[in-house]
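Single chain ahead, written as structure tokens, the form predicted on its own.
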Amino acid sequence: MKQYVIIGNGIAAAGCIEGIRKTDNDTPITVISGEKYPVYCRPLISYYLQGKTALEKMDYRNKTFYADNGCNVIYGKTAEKIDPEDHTVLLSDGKNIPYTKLLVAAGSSPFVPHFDGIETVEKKFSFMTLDDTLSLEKAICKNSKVLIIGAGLIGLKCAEGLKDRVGKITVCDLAKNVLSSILDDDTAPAVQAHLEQNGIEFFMSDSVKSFDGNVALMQSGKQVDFDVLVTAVGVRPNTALISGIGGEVNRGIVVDTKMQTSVPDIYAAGDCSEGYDLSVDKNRVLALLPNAYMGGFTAGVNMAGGNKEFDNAIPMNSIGFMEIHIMTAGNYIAEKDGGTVFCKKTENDIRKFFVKEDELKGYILVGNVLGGGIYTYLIREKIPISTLDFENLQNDPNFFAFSEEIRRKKFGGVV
């Protein structure tokens, strides 16, 4: 009987079901789910932390989404191994599932580098799922003292949502700027120093050498004094369904632009994959709740029959941290690799802009966000930035730094 089957339980398979639903109303659908819940929002897992959010609201889709697309949900077993050529995935407990078709939405895991005396910690978590979260909670008190390794997006949500809830944070990373992958040397120092006057205390060019039960010793000498530990160091596509049988992979699945792996009948999305990216060109990993969900959509209507490409995704990042907020997008290049770099100063906003070969490349804007929305256009339809008031966009964004010509095509007559 002809099957579809998606593995993971993510914002990717729920994009996917509704992807398959646009076009075939009738074939069941089954989903493995390793997590015992529902699709939920996972960014919100700090904001649960923070008490601004209760888990009934953390849902991404309503109490009957798989019901009403006629879902099948296998939770708290995960997939084993995949044989492409019986057309079935083995899972935990040893049951195979069939498939016609096949979606790997398996996510990504928390990368724990190996550090002497590691086995000493007793409370250590990492903080990706809601059940890292559900249980960082039982862990902590008012007085707890909270060690973070990693200053990237997981580590720095995890301190916001711990801000109000223990005794002290300290943030520890190699490298010499918070957000270093998607901030640089002009905008970094004005987010560690928002969360400095909120609390956090930071490491940077400095990590753990080793443990000593609640000691950390650091590679500087300095010693930190703490509780709970949380890892946030990074994270790592989970590849090896589809490696496993031969599949073509690099840092994550690859995959065309409609989500097709090397392997017939069997599609990726998600965190695991690794797809086209419009602001380099080429293949690359985009681990982003927006570009999940347009992935794993695309990959349903083509398993469905339909035809469909996903061939616009840039990264992008839309954040706050503490009441200060960023969002950046496309690829920074700097003037040595031939980009013109803009970069616009007030007390309290950053404001940058990377441009290239007469477009818009990339942006970072910290702050004042307002216009991120129409940078973002820029970039995905490559408007020649010769035919823009550029100069006023950088600071005013609005549709009138467009030309007429293109605000009658694209913006509904507006002139």
Ligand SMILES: Cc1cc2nc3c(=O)[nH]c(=O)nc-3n(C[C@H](O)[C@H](O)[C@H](O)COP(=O)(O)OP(=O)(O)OC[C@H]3O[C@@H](n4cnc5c(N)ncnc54)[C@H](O)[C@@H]3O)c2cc1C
The other form holds:
Amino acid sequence: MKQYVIIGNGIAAAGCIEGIRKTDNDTPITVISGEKYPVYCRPLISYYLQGKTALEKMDYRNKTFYADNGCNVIYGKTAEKIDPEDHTVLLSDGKNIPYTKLLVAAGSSPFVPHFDGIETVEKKFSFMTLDDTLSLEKAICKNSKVLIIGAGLIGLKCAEGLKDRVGKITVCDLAKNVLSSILDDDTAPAVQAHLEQNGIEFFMSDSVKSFDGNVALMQSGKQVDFDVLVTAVGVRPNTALISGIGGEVNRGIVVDTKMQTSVPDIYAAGDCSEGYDLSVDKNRVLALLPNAYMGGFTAGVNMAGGNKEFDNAIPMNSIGFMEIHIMTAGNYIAEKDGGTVFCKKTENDIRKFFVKEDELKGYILVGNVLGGGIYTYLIREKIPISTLDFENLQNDPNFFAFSEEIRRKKFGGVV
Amino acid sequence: MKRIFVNEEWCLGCHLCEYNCAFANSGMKNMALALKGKKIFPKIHVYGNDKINFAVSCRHCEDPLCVKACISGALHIKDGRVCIDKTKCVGCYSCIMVCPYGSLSVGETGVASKCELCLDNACGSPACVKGCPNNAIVYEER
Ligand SMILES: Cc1cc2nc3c(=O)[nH]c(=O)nc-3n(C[C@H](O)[C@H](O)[C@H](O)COP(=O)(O)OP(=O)(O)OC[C@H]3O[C@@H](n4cnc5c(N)ncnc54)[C@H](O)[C@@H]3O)c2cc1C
Ligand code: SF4
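Having seen the form predicted on its own, could you now give me the structure of the form predicted in complex with this ligand?
And the full complex, kicking off with our chain again.
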């Protein structure tokens, strides 16, 4: 019997289900869900701690999603091994599930480096899943001193979530800048200062050398007292299922623009995969929610016999921290690499644009982010900026900077 | 499906559509009480200069990027319309990051705000179009 199988039950899996059903309404879908919940919005775990959402609001789709889409979900079991010859997946309970087409949407796992004395720390957590979040919530009280290792997106989102629920938050990172994956020297200090004003303490260019119970000895020689530890130094794509059968794996599972892996009938999408990134013109892991959905959707359409390509992925982030908004996308091409950089700073606002060869390649907005999608559009569609009033557009993203003809097309027809 | 389309050559730049939008979505019966002396948060915005003007609201795309990018599942498609569940939105603005038209905005409470064609409020069809004095925005099938 024909059957689609999806390993993982996150955003990429949901995209795949919707992609399959765009094309094929009949063939059954089996979803293997390591976590015991219907697909939920992973990025909302910090908003949950913050009280900005509630458990029943975190579902990504409505209650009848799986039933409506003819999916059978196997909760709390994991896929252990794929047999590409037999077209079967071996589950942790010993069962074999046959597939016609398979999607690996296994996401990523938190990377936890080794620290001397880590075994003496009683309360330690990652910040990746709903279960992590619920255990972390149990471990804190309003006097807790929380140490977060990692000043990236996940570490700082965790800090924001915990801020009003604990006594003190200290964040350390080996990098010199906070959010080093999306900000640069011009923008990171402003964001760090804002977080400091909100009571977060930072130890940058520093990390933990060793632990002794509730004391962290830092590489700089300083000491940090804490009672709850969160490690958020980064995530690693879950690639073992494909590397285990000799499929092409780099940092992530390598896929083409149809989201197909090097193994016939097996696709991959989301955080576990490494697909084409338009902004650098090569494959890259883009562990972001929109990318997971779009990759999953593309895979679904193709698994069901349709024809779709995902060839305009770029890194892009929109995120707020304690009332400051940050929107970034693309590639920050420096002047030394032939780029032209435009930077405007006002008291509450930084706007930075990276241009090369008449195309916008990347941008960073801190503060006012309204209309930022127009910049993302310029990057993804490679619009020649000489055809626009780019000077105006930098301050004021709207279609006044475009030609009348383009406006007529965009706002006078169905898009 | 009927959508809103723009005739920029007719637009006066009067911003009435913005006020009618804010009023229609205020849930109130009296325009003065709803809007007077208050900062308004319309879902349609007029751009341009002293000569050229045009009003931009959600295009209700057939393949909307905002729905794909939404991190909370708040944005969804309902009978062809792109709608938002404000109780789910957390105000991350990923939708604003991907909307190629700059259509989404931020509402009074900080969550994303967008045109739903007035089909769920008392107006029943787009208030901006109803109130436009010069047919610079129209609501029709194209
Ligand atoms: C705190 C936090 C905040 C974030 N904020 C943002 C944000 O603001 N914007 C943004 O774009 N992105 C954000 N992200 C990233 C975003 O959540 C991910 O990119 C996205 O969820 C990836 O989706 P996915 O489907 O690839 O993987 P996941 O959502 O991780 O789903 C993979 C699932 O597969 C399961 N699985 C793994 N192996 C197996 C197996 N062998 N068998 C069965 N099941 C398996 C896992 O248990 C997991 O449930 C955030 C992430 C975190 C942790
Ligand atoms: S601002 Fe709200 S609607 Fe927009 S992407 Fe974020 S959660 Fe979704």
